[in-house]
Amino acid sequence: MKSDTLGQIQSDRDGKKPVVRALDLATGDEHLIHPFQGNSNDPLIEAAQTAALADKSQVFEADGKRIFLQVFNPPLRMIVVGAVHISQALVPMAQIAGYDVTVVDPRRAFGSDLRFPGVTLSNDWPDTALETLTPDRRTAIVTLTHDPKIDDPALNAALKSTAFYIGSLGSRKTHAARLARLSAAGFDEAAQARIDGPIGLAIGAKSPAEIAVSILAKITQTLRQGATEAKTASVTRPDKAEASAMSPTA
């Protein structure tokens, strides 16, 4: 790899930009592709997009050429809105799975170092926090407060981003009311459909830890299989679990 290529890859990673190195296996010629910048019908760029989304390097063959597409994606990120019981279980799971996690909660009694030691915390309101965090297509956003005053601003900001996953805690009744508010705010059905609600895979989860497992599983499914394939029935949260999730005590 040429030194200037390596330098550009590092710069792109620092700027949280996916980049793919295209190496001609016959000639050794190389160039970089930024797969999500602009539109193109070029099959090579489309192949680079596919490789970046799959987070897996691959060989592209066309016109007698074999091009190795080496993927350099920025780290995965997760923004968790609501420093609740489910978050306390979800955060360490997500960190083990390779996510750089930020917990957002304007309620300082919830979003404290005591309850989330060693975790990046923001006590800004979610819309302000997300503006600063600039979620991208390598970011998952999860809202868990079950409080429209906090979750709705987060969802408004999330739907304006390219986050690959957006999920929100609540029963089907709660989610229907949420969608009605988003519709009134100007978000169409396509935008609303981006929200996984009720959140998580339908595995019958009840406790905060089980719900956290279902959430991370759904995020993983969406990341690896795509949003369309991952559209499965979500978990309906019992009121007891929702009440437990909202408790500020550790």
Contents of the next structure:
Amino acid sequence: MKSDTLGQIQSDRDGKKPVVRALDLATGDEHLIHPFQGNSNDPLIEAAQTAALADKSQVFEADGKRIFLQVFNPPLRMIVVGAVHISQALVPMAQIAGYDVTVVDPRRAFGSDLRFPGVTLSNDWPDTALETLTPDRRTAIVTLTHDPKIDDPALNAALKSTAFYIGSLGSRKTHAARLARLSAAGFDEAAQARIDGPIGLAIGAKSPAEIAVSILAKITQTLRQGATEAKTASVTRPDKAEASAMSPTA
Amino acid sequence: MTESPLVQQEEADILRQAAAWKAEGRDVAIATVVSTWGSAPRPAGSQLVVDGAMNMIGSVSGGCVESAVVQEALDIMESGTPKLLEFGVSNSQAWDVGLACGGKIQVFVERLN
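Now the other one: the form predicted in complex with the partner chain, given that the block above is the form predicted alone.
Expanding to the full complex; the earlier chain stays at the top.
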């Protein structure tokens, strides 16, 4: 490995940019690939994209060559909109699972250091906060206020990002009303389908902590198995309608 | 175990250490797990960094094959020629160090230039 390569990997990481090192296992020749910059039909770059999305270093074989693709992804992040009771359970769980968590709530009484010790808090409105945080493919965004004044601007901004997961708390009725508002705001069905709602994996969660487990489980499933598979898996679950994680006040 | 986010943070720290050692003028070699079969102890991408005095940081197997990797690393620091090593219980003719867990791994060892 060249020192230059190492330096570039470090600066990409500091800049939260995914980078893949392509290493020829026969010769030791190497180069770096930024998998999501520009479009390419090059199978090596496509393989690098797959490896980065799966967060899995792997060997790519082509033309008799074995190329090791070593993935250096930025850290996982979670943006939690709404400093509510569920967030108090979700935040520490997400931190244990390796997420760098930011809680956003413009209502200062909710988003106080007292309720969330040791967590990055933003009292900005969610659209402003998300603009600053620039969510990427390694970011999950969760809205938990069920107040359209706060959740809607967050969802608007989230849908314009590449966040790998967007989830929004609320009953089926609340969610349908939310989708109608997003539709009126110009988001098509494909965009609306990115929102996981009612939020979480169907495990019959009731208490705030259980709902937090359900949300983190769904985020993990989306991260590890991809949004499409995660969606199919939960749609085919017969208990989904009854057991979707929702707040009793929704 | 979905350990990769933590592993990767760790890998970044290991490379940071490699850069720091290099900056001090030490010889440095980097060993990377590139593929695994069966129940290998560390996933592909895991790294071990060694300097000329056999100081090490990181791991490629959780202790099973590190000493053999370090020996190779010292040679590679001299020669500059990278090498692909293979370890596993089924590969007894080449190595008398095996993975106790029954897995098989390939480790690429190279000099930091």
